[in-house]
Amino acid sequence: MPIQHTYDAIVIGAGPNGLAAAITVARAGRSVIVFEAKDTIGGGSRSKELTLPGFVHDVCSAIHPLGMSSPFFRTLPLEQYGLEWIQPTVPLAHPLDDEPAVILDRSIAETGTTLGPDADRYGKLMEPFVANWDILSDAFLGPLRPQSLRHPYVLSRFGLRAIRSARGLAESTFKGERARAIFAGVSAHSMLRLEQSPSAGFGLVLSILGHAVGWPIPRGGSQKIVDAMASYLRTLGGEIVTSTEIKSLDMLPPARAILCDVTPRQLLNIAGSRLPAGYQHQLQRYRYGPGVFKVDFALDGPIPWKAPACSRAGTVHIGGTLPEIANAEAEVWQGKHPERPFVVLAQQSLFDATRAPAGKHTVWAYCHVPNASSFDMTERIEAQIERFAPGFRDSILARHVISPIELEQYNANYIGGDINGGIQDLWQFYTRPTIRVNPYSTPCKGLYLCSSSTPPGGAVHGMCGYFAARTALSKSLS
């Protein structure tokens, strides 16, 4: 490696968390360099022309409620470096067979108009949490720490519901199919069985975010988030080197701290014998969850939804009723491939004209599958979309398919296609990657983990990198 300088900190991986760690270190006046294995930065926040020229697709993440509301991102001047958020007319639509779609609107009252008999119940559930989102985000978007206990009434009220299973909370709170269905869809982002704790917590957080900040998209693609972060980092003196895969810590120049935006399996390969045997054993026991099978479409026109509300939504959840979605997610955990999978679909080009040529459109869609699956779910995903949008297939100009294995090849943090950096069940939510007072530190002096395999887990928010860097600053760079 030609670089001979000594740095205060080195970051391995230029995804959102790696860049967040580097920015935090640089803001403290320390020197930092980031090494990225791929030829472009981004990790889970990249955009490319995957299908046809002029059609810009988000390779991994696409919709960013936590990006816009992240306590760390809110401190960054990213808009000065080209990031522009777009709010779709409606954050989310959830179609049902032969009836109007359920919507998650920015307004709780408007959402209620699509919930039938559960409008008041939904309002009573959501209103206190939306009003206190700043308290909830400060407490839960990070490790367990003193401020997690500053507002015991608000936090305990939320926690008692969040710790439940999505199915249990939905069936005990709502009486009708419509409210249960939309809550099942938002909860399925957990990639847990809907009968499993704390899947309700994911549904609550995503619903609260829909009302508190929306489910926005970055104009021009998710790549714009990391490009803005990189530009800001460079103004602080930080350096980024791409096309450099770090296979061993011995490859690195001297540094007082090394922060790794990698999962436990990769850390074992990179750090090797420097890690104590007991810690290595704990990392080996870290559990990865289901993978995703993703299809990007270039379309000749917008999706011909039967329910008009779906044409106003940035995100559409396709899966039908709560029992249908619960069954599909349970089958994945049983090692099966659902005939009717739960599909997360984003239609960014309806709101961002930079994504496709005039009159054409892009669609981003994925479903959950067993980890490292090689089964082709293209036909089943298309059938689910066609179910609620007859004629969809006739509008397809091209498609690009990414299997779980190909996702891991593209982004090494997606082990077996697991986009969350590991299972986020009750046991592994705060103890990721191991049980430690500080989850970002390791027994190896100066070595830290800053990936989504640490709290608060997956999504583009930078909080894992921020907290890891704060740890490094206090322990190794003080």
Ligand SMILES: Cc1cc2nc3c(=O)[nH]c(=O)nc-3n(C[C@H](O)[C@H](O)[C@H](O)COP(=O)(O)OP(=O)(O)OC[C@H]3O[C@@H](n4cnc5c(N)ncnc54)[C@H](O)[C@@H]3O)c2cc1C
Contents of the next structure:
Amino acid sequence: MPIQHTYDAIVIGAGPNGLAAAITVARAGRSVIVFEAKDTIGGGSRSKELTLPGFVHDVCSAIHPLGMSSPFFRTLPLEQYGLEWIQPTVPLAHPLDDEPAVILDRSIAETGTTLGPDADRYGKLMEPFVANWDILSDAFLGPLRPQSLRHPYVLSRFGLRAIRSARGLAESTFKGERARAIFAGVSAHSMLRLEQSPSAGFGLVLSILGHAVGWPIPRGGSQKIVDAMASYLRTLGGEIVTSTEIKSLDMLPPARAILCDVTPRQLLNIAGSRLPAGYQHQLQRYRYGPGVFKVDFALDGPIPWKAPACSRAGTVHIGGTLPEIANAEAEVWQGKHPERPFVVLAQQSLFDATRAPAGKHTVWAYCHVPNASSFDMTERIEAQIERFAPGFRDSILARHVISPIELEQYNANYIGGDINGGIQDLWQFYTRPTIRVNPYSTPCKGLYLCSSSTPPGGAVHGMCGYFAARTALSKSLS
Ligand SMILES: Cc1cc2nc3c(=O)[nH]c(=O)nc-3n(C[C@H](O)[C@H](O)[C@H](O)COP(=O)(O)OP(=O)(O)OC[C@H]3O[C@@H](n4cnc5c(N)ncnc54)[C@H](O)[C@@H]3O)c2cc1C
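Pass me the form predicted together with this ligand as well; I've looked at the form predicted alone already.
Now the complete complex, all chains and molecules, led by this one.
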């Protein structure tokens, strides 16, 4: 490595959290350099022509409610550097067999019109939380800290519901199948069993976000988010070096702080001998969750949905009723591959003409599978889409498939295809990666973890990087 001068901080990994950490350090007037293993920056926020020329696919993340509402991103001038959010006509559609689709609309009242008998119950559940989203996001998009307790009424009202299982909350709150189904689909983003706590919390947060900020997509692809971050970082004097995998801390030039956008297993490899045995043991016990099997399609036309409302949605959840989705997710945890998987599907090109040639379309779809699975789910994903859109297969021009093992080869942070940097159950939500007063610090002086394996966990929001850098600034760079 040719770089010889001393930096205030080094960041390993140019994912959204690594870049957020670097920006936070650079904004404080400190020198920073980022090393990225791959030849492009962005980690889980990249876009590429995966299928055919002119078809731009999101390789990993696609839909960004947390990106749009991230308290950290909101402080950055990302729009000046090319980021433009697009709001699909409605955030989410959830088709059911032989009846109209359920819709998550920006308006709670409009959503209610698709929920049958549960319109009022849904409104009563959502309205107070949507009105207080700023308080909730401040408390939950970060580590546990004293300010989390500043609004005890709102927070306890939310917390008592969020801590429940999605199935428990849906079945005790809603009477009809339609509201239960859409809540099950949104909650399945937790990648937990729907009988597991706090799967309801994920369902609540993503539903609230649908109303409070929408489920937007970046014009041109998710790559635009990190490209804007990198451009801004460079204006602050930060440097980025790609194609440089850090295999050991000994490879690095001198620095007062090192922030690692990696998960515990990689940290053990990179820093192992410098970490005390007890901390190494805790990192070894860190748990990873199910993997993801993903298919990107280039289509000759839009998906021929049976329920017309699905064509107005950026995201479509395919899996049917709550019992069906709960069963599919439970099977994944039993090490099985569901015959009818729960499929998360995004159809960005319906709302962003830059994604595909005129008249053609891109589709992004994935389902959950056991960690490190090599089973090919393409046929089952396509059958699920075909179930709600007969004729879908006839419109496929090309497809690109990525299994959990290939995801890990693509990005070392996706251990066994786990896209959240570790399970996000009750135990590991705030205590990721280990139980420490400050989860971003390590017992090794000047060494910090800044990836989604720290609070508040997975998704493109940069909050892990921001809080880790704040820790480094106060402990090592003051
Ligand atoms: C299929 C899929 C769909 C997703 N959908 C969404 C979505 O719709 N919305 C959303 O918000 N999130 C989504 N996510 C999750 C999101 O992508 C991640 O939570 C997010 O990218 C985590 O950011 P990070 O910076 O912590 O890690 P990453 O984005 O994983 O970045 C880590 C970076 O570090 C680099 N690196 C690792 N080890 C080293 C090393 N030793 N030396 C140098 N560099 C190294 C990696 O190459 C990578 O660039 C999805 C992820 C996947 C895979």
